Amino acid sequence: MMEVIAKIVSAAMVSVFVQNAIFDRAFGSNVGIYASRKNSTVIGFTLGITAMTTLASIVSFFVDQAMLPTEFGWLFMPLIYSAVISVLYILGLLALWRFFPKIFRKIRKYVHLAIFNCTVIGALFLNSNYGSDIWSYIGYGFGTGIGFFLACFLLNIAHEKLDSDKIPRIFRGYPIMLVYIGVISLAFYALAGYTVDF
């Protein structure tokens, strides 16, 4: 069982340190600028995306198995990713509907720009190459959506900073978050312990 556990958890360290979405990837950059906005729809956002990543990486664990293996299975796999994501997709908003109709109400304006984005389809073609058992799998895809969190709180505490009047107005909004997005992924490169080959 501790196993299990260190797997998980080494998994879900590695996304959301060394190969976070938004600073290492800029997987879901766009997305991560809007829900930075405001501290609720960073913790909604971040929820969806976390739920998403971690229920599609256990049913895309058992694709790969499937798919993989075949002679041309790679070339179907982001066909087959965007059809578990859909999947997923129309059963939650059908759970959240039957179940939890306020909570429908109040989200379903947003929730396809959490679930329909760059984190979560990369988390799915990231774990086919890195993941090894469904347990690494899982803890790739809850990192992943952990490291969006991480990377959306940080725009949030920048985003008053950002937008005052100290900053050129040409450069408010969007650019100065992509700039600040940059400087951020080179720190975290720098905690990866990424070297530069000249």
Contents of the next structure:
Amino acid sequence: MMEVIAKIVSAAMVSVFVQNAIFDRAFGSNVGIYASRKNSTVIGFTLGITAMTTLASIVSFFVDQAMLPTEFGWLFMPLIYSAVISVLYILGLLALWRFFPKIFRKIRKYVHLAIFNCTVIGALFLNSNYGSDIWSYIGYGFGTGIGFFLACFLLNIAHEKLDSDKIPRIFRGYPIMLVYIGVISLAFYALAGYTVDF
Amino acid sequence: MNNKPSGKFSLDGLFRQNIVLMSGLVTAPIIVAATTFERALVLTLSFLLISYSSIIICRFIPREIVYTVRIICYVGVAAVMYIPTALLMNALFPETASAVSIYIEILVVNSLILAKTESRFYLMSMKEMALDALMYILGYAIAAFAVGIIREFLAFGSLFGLRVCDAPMPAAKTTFFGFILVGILAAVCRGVTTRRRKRSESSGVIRKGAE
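Next up, the form predicted in complex with the partner chain. The previous block was the form predicted on its own.
To see the whole picture, the full complex is given below, headed by that same chain.
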């Protein structure tokens, strides 16, 4: 039991700090910038992405076992992962519509942004490269969502200052946000002492 | 920013609404993977083949289908278009395509297909849409090549694969440099487009006054 917990936690730590979706891979950086504008969207996006990356990682483990050893299996992975995400997306929406109609009405405008983005599908591809067993798949998927939350939180707390008059007009908003993410990415890079190999 | 089509041919996608430098809809491949000209070329060709064909094909998906299902159809079409694209890229650029493979794979959920189709492209006629989508992809290409060429020189001391000097800044191939460089290019692009808009507005005012 302790071994399983250790595997999940260590895979989650890797995906939060060493291979952070936004700071290390730039997966979903546009979604992160969009979500970080309001506290409520940070929470909404984080819950959506974490649930999707965790559940989709569990399913993708079995899919990877069946498809990746085949000669041309890799060609069909985007199609299969998209199908997995789509099925979970519809099931999730149906569950929300049935049991939490108020939440469903609130989030239906942007829920597809939280589900169909690079963070979710990228986590599945990284899992297929680095995951060894189902526990590391689950840990990595869950950690991707937490890493996204960490990134959104760091963007959210700086949002007001980065949009102030102290910032030159042409840098205000999106450009300075990218530079800010770059500086935090540099800090993560130093923390991990690691470089991406794509 | 007004996304609604004006009814005539628009160059907005090149600079004013550039999907990398102005709206940031598709940034990950360029920030992380566009470290050389060849990589930028592979990413641009992949983006062209996957996105353009998907936008054209998805045009025929009936609007009566609910949005939730339409989005799934768009992703499905893009994932199918990935198959010939990946085969072609692996045949033409085997090493580079495998090095950036994950950034080609994630293009199946790019926001040009998922967001711009609904908010812009499918409000236009077929011909307008085909040209407009091409402008957006050209805008992506401009950003990819600018970032790729700058980083290739700084990180490897070469241009278009030809060695020029010792690498002046090896860290230019890292993700954090990608963010900072794209941020600076975004500011430059914004500065230029703002100045051009102000100039055209002021000349319009003068012309009005003369009339």
